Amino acid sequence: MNIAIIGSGGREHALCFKLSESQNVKKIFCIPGNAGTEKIAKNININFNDFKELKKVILKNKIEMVIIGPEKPLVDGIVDYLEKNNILVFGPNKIASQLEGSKTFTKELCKKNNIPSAKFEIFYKSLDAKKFLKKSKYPLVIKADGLASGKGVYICENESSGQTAIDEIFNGKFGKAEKLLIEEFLQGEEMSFFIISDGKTFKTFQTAQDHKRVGEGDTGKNTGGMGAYSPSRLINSDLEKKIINKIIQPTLKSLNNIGCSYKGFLYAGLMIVNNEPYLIEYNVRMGDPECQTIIPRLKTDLFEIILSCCNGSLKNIILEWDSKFSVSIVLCSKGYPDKYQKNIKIDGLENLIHSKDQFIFHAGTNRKNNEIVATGGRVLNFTSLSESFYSCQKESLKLINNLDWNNGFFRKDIGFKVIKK
């Protein structure tokens, strides 16, 4: 079958390089893809959100199926789109994808079928937002409502810092804001946990946990994602239990209350406190850089399970893991997640060697001039498998500073919650 996956990302590189093991898969396409889809897979460089542009690519290249990678096109009703054109299609539709577009569509959602997440207010003007801070306790969350590329939430330690998050996102920061959430601030661990469903029956899709700020320890500003380790150290049989009976079931269920099946990746973001997950937020696809970290774990044929989604047919898949643990660490451009130069060259990648238990995955990359050069302020993620999470953060870093690309820089410390040396 030929397939196409939408996006450029790491992410979209993970997707490419698994779905490229399968001997089912005649052709892959990126739209648009980086300099490493481009060697497993034929990128095309178009504008994947002019729907009617993608719809010709996909006719003309007698694509029979298309993955989606990045939320905004699934929130602006790609899935909708393509399915309206007789194209198969793998992600949810228009409606469901308001799990990630909107954030209150979500808590609202949550409110109402009694999941457990944080309590919250929602405001439309900013003086309302600033008054309700004078009677707020502190820390406390505030939220962007739409996509924000994960960089529209503060944790605000006073009220000076709430007013600037209020400030920044009403002021389009992250786009146009008619709304904003201002929610408690929950004390606890944060974990990824994931599920593939095809709007019948769900499979749990790994965990992993991300580490999103820019700093070694967890510091700094928030970022797209640093890096990240699979499987979580907070998982075990009692508390996956909690999270598919208190939020997965109920979510997935309310969906279809309102005439709505789930299609697709589903990622919870949770927060465990003493072994009780709260919901802090869904995205409606693979994360990114939990992608990377979970994708080269997963022993079934990744092909044969989203040709299951679509069909209606996950039940009879059985989805095996390898047992070994995942580091995925991520190179970026200096600068990043403020301003960063673009169209560096980046020497020696292509030269790098490793095992076949370690991975590299390409995220902001593009070739120009037959050279490879970061065009993104995340460039590359680097990905071991091993026995132990120590053994594969080593394993990451020897290759990072093996490629000792001066442009960029990294967090070393990925991990370091489970890493006992």
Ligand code: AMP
Contents of the next structure:
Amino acid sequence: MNIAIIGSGGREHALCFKLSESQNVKKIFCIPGNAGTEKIAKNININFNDFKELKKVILKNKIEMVIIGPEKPLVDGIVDYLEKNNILVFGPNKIASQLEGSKTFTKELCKKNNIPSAKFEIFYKSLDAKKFLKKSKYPLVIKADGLASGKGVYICENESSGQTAIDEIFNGKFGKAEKLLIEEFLQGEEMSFFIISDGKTFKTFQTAQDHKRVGEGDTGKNTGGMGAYSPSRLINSDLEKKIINKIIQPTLKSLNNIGCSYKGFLYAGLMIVNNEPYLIEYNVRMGDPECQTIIPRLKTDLFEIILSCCNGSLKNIILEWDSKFSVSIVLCSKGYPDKYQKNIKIDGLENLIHSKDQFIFHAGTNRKNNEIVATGGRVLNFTSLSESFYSCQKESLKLINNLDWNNGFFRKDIGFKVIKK
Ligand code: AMP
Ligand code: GLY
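For comparison with the form predicted on its own, produce the structure of the form predicted in complex with adenosine monophosphate.
Starting with the chain above, the whole complex follows.
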């Protein structure tokens, strides 16, 4: 089959790599892809948010199945559009994508179905939200409603930082805002929990933990993710049962009740408090960089899994996983998450020697005049599988140090909570 992957990050390169291992995949197209996907797929540089243009490219290249990586096209209804045009597509439709696209949609769904999550209030007016701050306990969490690329969440220690958050959100810092949420602050440890679903059944798709802060020891500004490890140190069969029974199943059932079935990856961002799960947020896709740490552990043919989701036959598939641990470290452009230079050459990448348990996934890279250049803040992911988290980290660090890119920086402590030296 000819297939296409929409997106250009490390997540998409990891998916592309795994799909390329399948005997039943004839040709892969990556739209738009990066310098890494280019080696295993044909990159097509169009704006995938222009659905009509995308359809033309799909038909012209005889693409038979489309896999959607990032959230924006999902929230904008790419699945509904392609399905209407009889194109096989993997991802949730526009209604189901509200789980990520609208925080208030998800919070209301949690409330209605007794899904454990932080207590919350929705505010439409700045004055009302500020009045609420006066009688609140701190810290508390203030969130813009829509997609905000991982931003738009404020942890407020006092009333005055709460007032600033409310002003910034209602003044449109994260796009037009009609409403915001104020939430109780949950104290615990975070975990990313994944499932894959065909709309009728679902299978768990591993756990991971990412490091969102730019600095060592989880300090400094929030980023798209500086690295991840899998599995999460928190998961155990008792906790997994609770997550499925209290969070995942009621969510999918509630979508069914409004006539909507969930097809695609679903990523539950959880806070674990004393072995009890609370939902912080849903994402309607794989995580990035969690995907780059989970996918190398998958032993089953990813193409067969995704095809079975499109055909509604996931129940017939058994997912097998490598028991090794996994750590993925992100190499970033100096200056990220603030200003950084673009189009800086990366020498030596293609000569870097690595073992079969090591993977280099590209994110913000491009090929220009036969050279690889960095085009983004997060540039490359170095993943290692091994018998311990300690050796995973050591191997990934060794590989990054061998590259020795002088415009780059990375965290040396990814996985520090699970690494016992
Ligand atoms: P989000 O963009 O929704 O993932 O939120 C960003 C980060 O804010 C999360 O990864 C959590 O660390 C934190 N966060 C969000 N909501 C809460 C909450 N109710 N309690 C504690 N931390 C939270
Ligand atoms: N790892 C965070 C995200 O994918 O949203």
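Being a predicted model, the structure only gives us computed values, none of them experimental. Only the largest set of C-alpha atoms that superpose within 1.5 Å between the two forms is called the rigid core. Numbering follows the first chain given and starts at 1.
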TODO: Establish whether a shift of 2 Å or more occurs at the C-alpha of residue 224 between these two forms, with the two forms superposed on the rigid core.
DONE: no
Open item on the list: Once the core is superposed between these two forms, does residue 170 show a C-alpha displacement of at least 2 Å?
Closed with: yes
